[in-house]
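Below, in structure tokens: the form predicted on its own, a single chain.
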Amino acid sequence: MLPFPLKLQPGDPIYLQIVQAVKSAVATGLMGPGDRFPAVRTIAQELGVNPNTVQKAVTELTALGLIEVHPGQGCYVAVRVPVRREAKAAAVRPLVRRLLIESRNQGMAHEDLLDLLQREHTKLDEPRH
């Protein structure tokens, strides 16, 4: 059983759905710095994926400084090391510009979007069963 739950949906990429769950996986605290990452073939053999877009995801994930790779003795999720608020804030403006654009596509108001948000980072911090 894969430590971040996923179900493949048809659509996107199904390399970026793994980086997507495994960074929702260390986001909600199921998956925390130093845990062992499972092995290409065993997320390719669950997922019933080819080995190879397990790597891209990997790969992925490895670039974004999410988990190491230990040669000879795997991956781990990474010991984040913290970024300054300027940074952070420079990571996170486009996905927040797409999210107030689409917000005001659907003609969501101010304080419904903020409500949303204070919702959703709530439920983040709920423990997982």
Second form
Number of protein chains: 2
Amino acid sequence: MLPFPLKLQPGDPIYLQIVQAVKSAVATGLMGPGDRFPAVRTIAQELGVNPNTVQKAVTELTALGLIEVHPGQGCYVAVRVPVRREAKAAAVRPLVRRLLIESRNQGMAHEDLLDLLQREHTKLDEPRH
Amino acid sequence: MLPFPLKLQPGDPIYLQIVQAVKSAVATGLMGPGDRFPAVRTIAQELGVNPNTVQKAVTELTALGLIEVHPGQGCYVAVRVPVRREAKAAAVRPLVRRLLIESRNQGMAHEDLLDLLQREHTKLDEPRH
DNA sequence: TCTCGTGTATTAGCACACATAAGACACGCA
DNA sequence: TGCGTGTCTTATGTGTGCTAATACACGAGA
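Beyond the form predicted on its own, can we have the form predicted together with the DNA?
In what comes next, the whole complex appears, and the chain from above leads the way.
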């Protein structure tokens, strides 16, 4: 069984769906630093997908610093190194802007957006339904 | 001159960049309901792009309800009809989730995220640099 | 009515991304 | 040595994005 939940859906590229699933699993604490990351061929078989497609996701995740490769051994969830406050903001800012534009175009009040953000934030910590 | 600022960049599809630019312009009040929307061929020439590509953006924007087509006459920025509170939330929720996951993976404190959101929110109303 | 400027649809061709397939290599470990 | 890793290579098929060149239907105005 894969340590990150993922139901493949048409529309988005498969390798990006894998990346997003891992991101989500790490963010929710479902996977922690040092955890073993499944083998490329294992994930491929589990998802019924070509190993090359999974490999692309692994390359992406490595570039993002989310997982580390131990040559000849395997992959592990990376230990996050602390970065400058400004660097974090720069990475997140585009998403913030898109969110604000979208919510405003939906005619959503700013307070309602803050409420929604708060609800989803708490929901992220206890998704054990 | 186009009523929405846009510098084409490689990476994202052109037609999506147009859609995003219009979304942004509407959200910031740069374009308002009832405003004339430039002709397909005009935008195409202004951006140095094929009319068919712009047409694709127009189709998208029409489907999103952001602009209205008056046959044989032209396009206009649509008047937003009020929708249910829950519908708005449903439209924005995926973006909220992605933002939360991303900020957490960046090791960003929740308070810092709220601060960033607030800053970008006010900045959205006075972008007249 | 005729002309012009709209949006829209069609067909074709090219480039690129995505995904698959099958095979090969270098590495670390038992 | 053998096995399980990640990684690279080549090839093929499919779909999307973009361009190109037309053509059509519609409404407004001369």
